[in-house]
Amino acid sequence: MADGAQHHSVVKGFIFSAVFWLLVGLLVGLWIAAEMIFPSLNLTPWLSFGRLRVVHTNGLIYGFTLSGIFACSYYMLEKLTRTPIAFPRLARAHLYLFNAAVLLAAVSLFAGISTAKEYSELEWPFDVVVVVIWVMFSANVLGTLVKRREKQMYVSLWFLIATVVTVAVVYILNNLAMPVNLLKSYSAYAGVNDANVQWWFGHNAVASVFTFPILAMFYYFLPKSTGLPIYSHRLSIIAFWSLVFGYLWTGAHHLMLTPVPEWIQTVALAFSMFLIAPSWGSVINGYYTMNGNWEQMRTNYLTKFFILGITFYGLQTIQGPTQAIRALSGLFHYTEWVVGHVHMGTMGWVTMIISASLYFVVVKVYGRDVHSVKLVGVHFWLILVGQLLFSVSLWVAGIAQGAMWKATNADGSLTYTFLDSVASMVPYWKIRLAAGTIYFAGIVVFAYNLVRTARPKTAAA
């Protein structure tokens, strides 16, 4: 097999790995969205919430979003570096042994087995095992620029080495434990110093995977898509080193009130509000891109996509900080209204960007046109709609919550029970159920278009 074919089936298998887990990780989250009304649901341990609820963010964080990085990374790569990957091989590799360490990841979750550090549950064989496929992968990336004939390095390539570098420390650092046996382990660390050095990775990860991946995406696909340059490719760096630098610091807004000292949440405090600037350097970009040519959003199947992905990242990068505001935080934290900020950015930005960005890669892998434009605007509708119902409706459950939680009597005591609050939110969480039920119905009109897109169509059609 030719190199550049080999290539192009390492694209299309990461692609249909992204839309067979995101498919996979949805109905996981619609469960669980419905054991919160149906506690019955809780059929046997495999299927408590508990066990389900780190599938579900396992399997869209690292089997979902990965695989899309991985597909358009290396359709990205041979693009803007006008050379072949380093080591096709190695992707065909790559691409194998992700998907069977997603499974077995995925098993070993619902058996439950766990560290339960938020977003690093899997014990260490797997830790070891994730390493491994982010060296292969990091080869690829820098074996290629190394070789490459494009001398100019856009910005969508700085923001894949970061991806690659960031990725490797943090994990690693995160991940250091003791085993005990072949299936449980504990942590290098304890107490304080586990609590920062965790949320230190967690907030990271959020840079490294839901972050600096899908800005490349966004910084190659929009123009690609639109035919329109982006404005500023200086705005784009400065907005990239800005971001890289700041995210390192900004790990212990997750510990606010917390025993964690001070200082360390203040410096947290400062970094992210600092964040917003460079975040928006990239929201200001994506719209001057598209000054004069707005009729896009109407014309251009795809646009829409990009626009409403990076308004929601804005919006995203100003919540985000802002709930680091210490009377804030002891609001919020731990209510509803977190959930709902997650998922803003799970389902409004990275999921628009990754659909938009693999209907472009398909289309080209392929050699065809989309199956369907008017399929892709009921995707779109349905996605916007259930991520706006979804959000909104938390982020007031979340309000509700945390004044119910601080609300006290004249004589000091609390006015209402937990079990009261649980209650309350019942409503909140029927709506959620029928925003992600929205939301599925949206990807699965977008599973389907992809895979007519792929299939080639017959003599008579």
Given for the second form:
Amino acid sequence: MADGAQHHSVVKGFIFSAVFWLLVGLLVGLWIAAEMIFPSLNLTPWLSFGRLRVVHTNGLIYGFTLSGIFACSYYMLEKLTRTPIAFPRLARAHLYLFNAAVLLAAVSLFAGISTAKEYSELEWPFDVVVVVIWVMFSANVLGTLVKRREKQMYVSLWFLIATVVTVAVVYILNNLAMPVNLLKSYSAYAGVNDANVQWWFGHNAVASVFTFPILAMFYYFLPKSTGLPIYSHRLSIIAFWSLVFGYLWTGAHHLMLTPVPEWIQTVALAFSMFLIAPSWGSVINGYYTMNGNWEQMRTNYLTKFFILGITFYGLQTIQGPTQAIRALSGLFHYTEWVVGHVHMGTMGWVTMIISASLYFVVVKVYGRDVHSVKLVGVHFWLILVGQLLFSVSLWVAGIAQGAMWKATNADGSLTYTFLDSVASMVPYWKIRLAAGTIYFAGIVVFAYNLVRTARPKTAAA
Amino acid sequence: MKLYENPVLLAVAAAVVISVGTLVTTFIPLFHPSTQPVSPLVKPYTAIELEGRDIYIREGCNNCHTQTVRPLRTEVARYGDYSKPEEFAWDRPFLWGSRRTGPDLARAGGKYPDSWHYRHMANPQGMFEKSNMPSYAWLAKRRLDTSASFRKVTVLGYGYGADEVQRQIDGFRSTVTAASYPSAAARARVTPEDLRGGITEMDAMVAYLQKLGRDLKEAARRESAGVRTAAAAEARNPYAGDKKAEEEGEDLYKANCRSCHGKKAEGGFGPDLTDPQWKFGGTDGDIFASIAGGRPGGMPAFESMLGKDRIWKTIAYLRKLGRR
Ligand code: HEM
Ligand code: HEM
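Now that the form predicted alone has been shown, please provide the structure of the form predicted in complex with its partner chain.
Up next: the whole complex, starting with the chain shown before.
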């Protein structure tokens, strides 16, 4: 079927875009991790930490994670609706425009063209392109759903719809700006309001890129790869609505003890606590799905990714709310601890689920077995060990750092200078660099395995 | 159920559900003037300070430095008074940051002299061996582009006319290029010969850093001038001649004073502390007041950082150097 072929090539395109941007983003991550230890690595303005950190975050959130989401979404859409993609040409244009935009966006961030708003750093012409890309994607999602043959919409599709809506709302509102020229604009909001809108966006970027679509994959690919139906449909309905409702209230937990009005902080704290329930709804649903079939952790090469992934999601959604508590935010905010939190989520939850989903899809769209199940295992253990070492060491580092900043002598004066705290972080940063390297090695194995599955040696011309 | 069969309906429902929290936590505050109050004490940035701020944004300094002091005792002791909402009325975007790989800068303005910043920005490790801040020496090698300055302040609504912007730029240029500029030597050390007559990106950056928190600090200083001096003036050093205190004082000196007053207190940006001349008085009490309360021209206040005890130990060490 022509449509099917068209569609598969877009899925394939996004799979390898994801792998490519992942490798690039991680290399930049390793470089900035090294710069924190050896500042002489800030070789040129283009390679200085302040600019590169933004390339790392944007490259991985938008380049890698979105590519993974697009690949899996186009695949899931067609399967779950039993309908070919509504606008295959548009999907193809989406693939090309998206990669061109990521490339140019990366160059602009290297060049220091930035709005300084975290995860929203791209200047306004790029924002326009992002909106165009999002409209292309949304048109295909909604168009295919409208035309679908399968009556019921599975829970993954709701999460996809929530993603489409939430990204659009939060991205556009946070990026409203007054342009000075093509490469420079100022935020439409001033000071405290800018901060409040920014972190409302920031937290929901996490929700709509690192949570909703990843849950969509989890709810689809876990049952598909294990052959087990999801434990409770009702639980997933409750979890869905309360998650989508609750997330939008919590942005100010990134702004505890700042000049943002206190009641907004308190509301954010309350809703952060509330979020534990729907988050764990999905975790429990995942665990119970495996009930009686836990041997698949050994026998099925994908199950362990999904189960470890959802476990890290569970830990992440307990750790997150605790960070919103004022007293703990007083200690952890601004420290290495938060970087540990971020990377458990991204390296543990997000990449675990995306990698397993991509293995599943690659096997399907190329109609071949995975190149090496053994290498899948190597990949799994390397990224697991890398991530654990990364986040655990930074939690310890964050506690030490927070304590040093707060330490006082008997007369109330400060025990440590700021530089004392910098110097004492170096050993942890070295562990993090090593951990990142282990993780990166795992991802290289992953990339190799995917490429070889797509192009087996025997078939290579 | 119908909702789960109609994607458009589901999308609309999702939009409604997400807009509740959005309305309450972001829209309502946005239209409430108390969220972002405006104070006459806090002035907008000058055109040059704004250019400096834009370079701060371009270089992503906010990825390592925060600009909000939280109302926590130790944080106020380390950085200065906690941040108030009115301080940010002119900030688009806000630059509070989310990581403190480097220290908070909300109270950086006026803490050190300009010369300190020229040297520090060009070579942080030369000043603090353990610092991991990148070198920004190249900012001094780039001429500041002011061609969009007027457009920028207009977009931001700072209320300066074109001639006012020009006056600010010319005024700043004549200050930093004057032979009498107190930081002329430090500036010349990092700025190439052919750029010394104009404004560089480094100049604008230093101007911006000196603006941070300055308005409120000056207001506070006007109110409480001289208190620390009077209170401490009669005191005598309880550690005078104490060997152990002198050793501790030496460590304190290295951590806090060396970057300005030199390795052996022979002077740098700050004056020589080993000779018998004291600009602000040479009794124990005077020196205590200088360290505790700071002095105009760049000497920061260390009272809340070090506390009384350690200031006296530092003085004991200085006295030992003076005896040599
Ligand atoms: C080899 C693996 C990785 C290394 C070495 C690495 C390194 C780093 C470093 C050094 C920072 C800056 C931390 C700081 O400012 O103190 C950072 C921040 C960040 N990284 Fe990574 N990273 C890796 C993987 C990832 C992945 C897979 C993702 C996302 C999919 C990611 C997303 C982020 C985000 C969102 C931040 C910003 C955190 C914040 O603002 O608190 N990183 N990373
Ligand atoms: C119930 C769920 C969650 C809650 C309530 C939560 C809460 C928080 C809080 C309070 C912070 C700010 C810490 C600080 O700066 O002091 C934070 C930071 C962050 N969290 Fe979570 N978290 C949750 C789940 C997740 C998940 C699933 C991810 C997925 C990767 C994630 C990624 C991040 C990132 C990237 C940041 C860093 C933002 C920045 O400062 O740049 N979080 N989270």
